[in-house]
Structures are given as structure tokens and as C-alpha cells.
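This document opens with one chain alone, in C-alpha cells, the form predicted on its own.
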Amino acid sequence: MKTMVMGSINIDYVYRVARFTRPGVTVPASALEKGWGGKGLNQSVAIRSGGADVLLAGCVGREDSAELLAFLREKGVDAHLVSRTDKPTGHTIIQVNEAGENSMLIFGGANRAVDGELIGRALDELAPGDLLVMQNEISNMPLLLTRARAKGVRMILNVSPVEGAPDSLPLETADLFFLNEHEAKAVARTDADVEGALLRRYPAAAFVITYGAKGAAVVAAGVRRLWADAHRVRAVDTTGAGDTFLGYYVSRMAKGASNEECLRYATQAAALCVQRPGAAPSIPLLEEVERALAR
């Protein structure tokens, strides 16, 4: 069984600030860090760090392609489906405050160059039952979801960013959703009984929902709800925590693990991630997660 991520590739610019800036207010940054990010890249690195082989499909600007490919080779991610374009590489401006919270501004760049040709080449490498992880940071998402459904792959969708997605995307095609609390309310189209509303709206799907510092749940029609408390740690930077959680969950799925084990590994990996700065650089290795679980 293959695991593929088709998604965004960004350069992250992370600014350390005492507080987030507001309109008309200039806030000094105490530090600047630059590194690779984007939900597609982060999730592929997390899947590989969790012990599963993974392919990454997406687009990067030509001027950055050599550096990116070297990074992915170092991380063990198969990048032969990363396409070079004349558009600038996507980038993210990230503010991180003293509580470790983040605020982001995203420029799509090359991520908006994902077209039908790349989607076709990527899906040609998958067979029914393979895992395909997607987000909402690239162009032609409706086409990708429709073609992937016709291919018969197991579709894992992280609906982020969620704004506009319930109206613009064929969400009924997905098999498994990864949502934070805000995204879950948007997809359910209600603030009340959100999990129940999701199951009524998409009865054939399962949902992994993260509730920040409280924990995470796995819900699906006709099965027992699973819950894992979040580990109590001092957060340095929450950037990439959701991608780490998803990546470790999917890496365990690819290994045939139970939902309980997937949730346990994902929760522990995210707890380690938030204690480190950055996105991709903060993703823990499998041996670190297993040592922490053993404790």
C-alpha cells in the first residue's frame, strides 16, 4: 500500500514577537527563522518520521528546487512528483508570541500551479486502497478530489484553510477528515453537537478532531468514540503541531495499526512538536515518540 501527500510546499519565515501585531501597530520581532514548511511538506515529513514511506506531489519555484529536493532527500521523502514552475515558491509569514501561539499569512505562489497534468501523473502512481493525503492550500482541489474518488484511493482530507471549503469542495468524496475545532464547526455548519452534525452530513466518513490543549477525538458512524487527552507540556511554538499529529496518525494507519494506537502516537508526537520552534524542523523522530510513550 502506497502513501502519497499532494499538497503545499512553502518557505516559512517565523518571527518571534511579544504579541501579535494589530492594525496601525508596529511590533518588533526578537528573532527570525527561515525554513521549509507548507502543510503538504510538513505532513509528508511527519509521515516519514513516523516510519512509513511517503511520496510528496506538489509545486515549487525553480530557484528553490535544488535546496528543497536536498531537504526532502535528507528527510527520506520521495519527491519525484514535485514539479518545478516559473512561479515563486509559496511562503508563509508566521508570528509566534510568548505563549507559543501563532498567526499566519500565506502566499500561494507555486502552490497555485498544481494542474490537471500533475494531478493525473500523481494519481497514475496510486492503486485502489492506497492512501492519499490532501489539504486545501493548492489549486484545482475539486478536480483532485473528484479524480481521486474515481481512482478508488482512500482519501484523507485536512480541510485547511477551511474558509469557503464547505461550499466549493466536494467534501462528500473524502473517507477520513482531519479537523481542528474551528474547522469542524465550519464543515458541520453548526456550533451545536458538532460531531453529531458531521456524521449526519457525511455518514460514510470518519473524523479525527483536535481540540487544542484538551485532546483529540475519533468519531465514525456506528463505532465507539475514541478520545485522547492532550499531554500537558509547555508550548514553545504550536506551528506544525496539527501537521505532525496528522502525519503520525497516517503513518500508523499505513502500518495497519488500530485507531487507538494511531491516536496515541499522534497525540504524543504533537506534544513533542510544540516544545520546539519551527514547523518541519520541530517534527520528532519515531524513536523519540516511542521513548516518550514508554515513559
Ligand code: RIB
Second form
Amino acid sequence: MKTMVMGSINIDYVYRVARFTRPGVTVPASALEKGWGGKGLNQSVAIRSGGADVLLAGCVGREDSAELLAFLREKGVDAHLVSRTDKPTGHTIIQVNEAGENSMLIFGGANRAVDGELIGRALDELAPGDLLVMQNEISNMPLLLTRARAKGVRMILNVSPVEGAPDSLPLETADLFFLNEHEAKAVARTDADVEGALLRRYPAAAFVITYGAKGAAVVAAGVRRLWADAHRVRAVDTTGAGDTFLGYYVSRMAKGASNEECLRYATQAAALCVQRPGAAPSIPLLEEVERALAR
Ligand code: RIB
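So that was the form predicted on its own. Now I'd like the form predicted in complex with ligand RIB, please.
Below: every chain and molecule of the assembly, starting with the one above.
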């Protein structure tokens, strides 16, 4: 069984600030770090770090492709479906405050060059039952979701960013959703009994919902709800924590693990991630996660 991520590739500029900037207010940044990010890239690195083989499909600006391919090679991610484009590489300006929270501004760039040709080429490499992980940061998402559904792959959808997605994407195509609390409300289209509303709206799907520092749940129709408390740690930067969580969960799934085990690894990996700065650079290795789980 193959695992593929089709998604965004960004360069992240992470600025440390005391407080996020507001309209009309200039704030100084005490530090700047630059590193690879993008939900697609982060999730592929996390899946590989968790021990499963993974392919990443997406687009990068020509000028950054050699550096990106070297990075992905070092991480063990199969990048032969990363396409070089004349558009500049996507980038994200991230403010991280003293509580480790972030605020992001994303420029799509090359991520908006994902087209039907790349989607077709990527899907040609998958067979029914293979895992396909997607987010909402690339162009042609409706086409990708529709064609992937027709192919019969297992569709894992992280509806992030969620703004506009419930109205513009065929969400009923997804088999497994990864949502944070805010995204869950948007997809359920309600603030009340959100998990129940999700199951009523998409009865054939399963949901992994992260509730920040509280923990995470796995819910599906007719199945006992699973819950894992988040670990109590001091967060320095929560950027990429959701991607790390998803990557470790899917990595365990690809190995045939139970939902309980997937949740345990994902929760532990995310707890290690938030104690480090950056997105992709903060994703822990499997031995670090297993060492922490054994404590
Ligand atoms: O989830 C974190 C990621 O979101 C960052 O790496 C940023 O590039 C955006 O895609």
C-alpha cells in the first residue's frame, strides 16, 4: 500500500514577537528563522519520520527546487512528483508570540500551479486502497478530490485552511477528516454538538479532531469514541503541530496500527513538536517519540 501527500510546499519565515501586530501597529521581532514548511511538505516529513514510506506531490519555484529536493532526500521523502514551475515558491510569514501561538500570512505562489496534468500523473501512481493525504493550500482542490474519489483511494483530508472550503469543496468525498476545533465547527456548520453534526452530515466518514492543549478525539458512526489527553508541556512554537499529529497518525495507519495506537503516537509526536521552533524542523524522529512513550 502506498502513501502519498498531495499538497503545499512553502518557505516559512518565523518571526518571534512579544505580541502579534495589529492594524496600525508596528511590532519589533526579536528573532527570525527561515525553514521549509507548508502543510503538504510538513505532513510528508512527519509520515516518513513516523516510519512509513511516502511520496510528496506538489509544486516549487524553479529557483528553490535543488535545495528542496536535497532537503526531501535527506528526510527520506520520495519527491519525484514535485514539479518545478516558473511561479515563485509559496511562502508563509509566521509570527510566534510568547505563548508559542502563531499567526500566519500565506502567499500561495507555486502551490497555485498544481493543475490537472500533475493531479493525473500523481493519481496514476496510486491504486484503490492506497492512502492519499490532502489539505487545502493548493489549486484545483475540487478536481483533485473528485478524481481521487473516482480512483478509489482512501482519502484523508485536512481541511486547512478551512475558510470557504465547506462551500467550495466536495467534502463528501473524504473518508477520514483531520480537523482542529475551529475547522470542525466550520465543516459541521454549527457550534453545537459539533461531533454529532459532523457524523450526521458525513455518515460514511471518520473524524480525528484535535482540541489544542486539551487533547484529541476519533469519532465515526457506530464506533466507540476515542479520546487522548494532550501531554502537558511548555509550548515554544505550535507551528506544524497539527501536521506532525496527522503525519504520525497516518504513518501508524499505514503500518496497520489500531486507532488507539495511531492516537497515542500522534499525541506524543505533537507534544515534542511544540517544544521546538519551526514547522518541518520541529518534527520529531520515531525514536524520540518511542523513547518519550516508554517513559
Ligand atoms: O501547518 C503549518 C504550515 O502552514 C506552515 O509550515 C505554513 O507554511 C502553512 O502551510
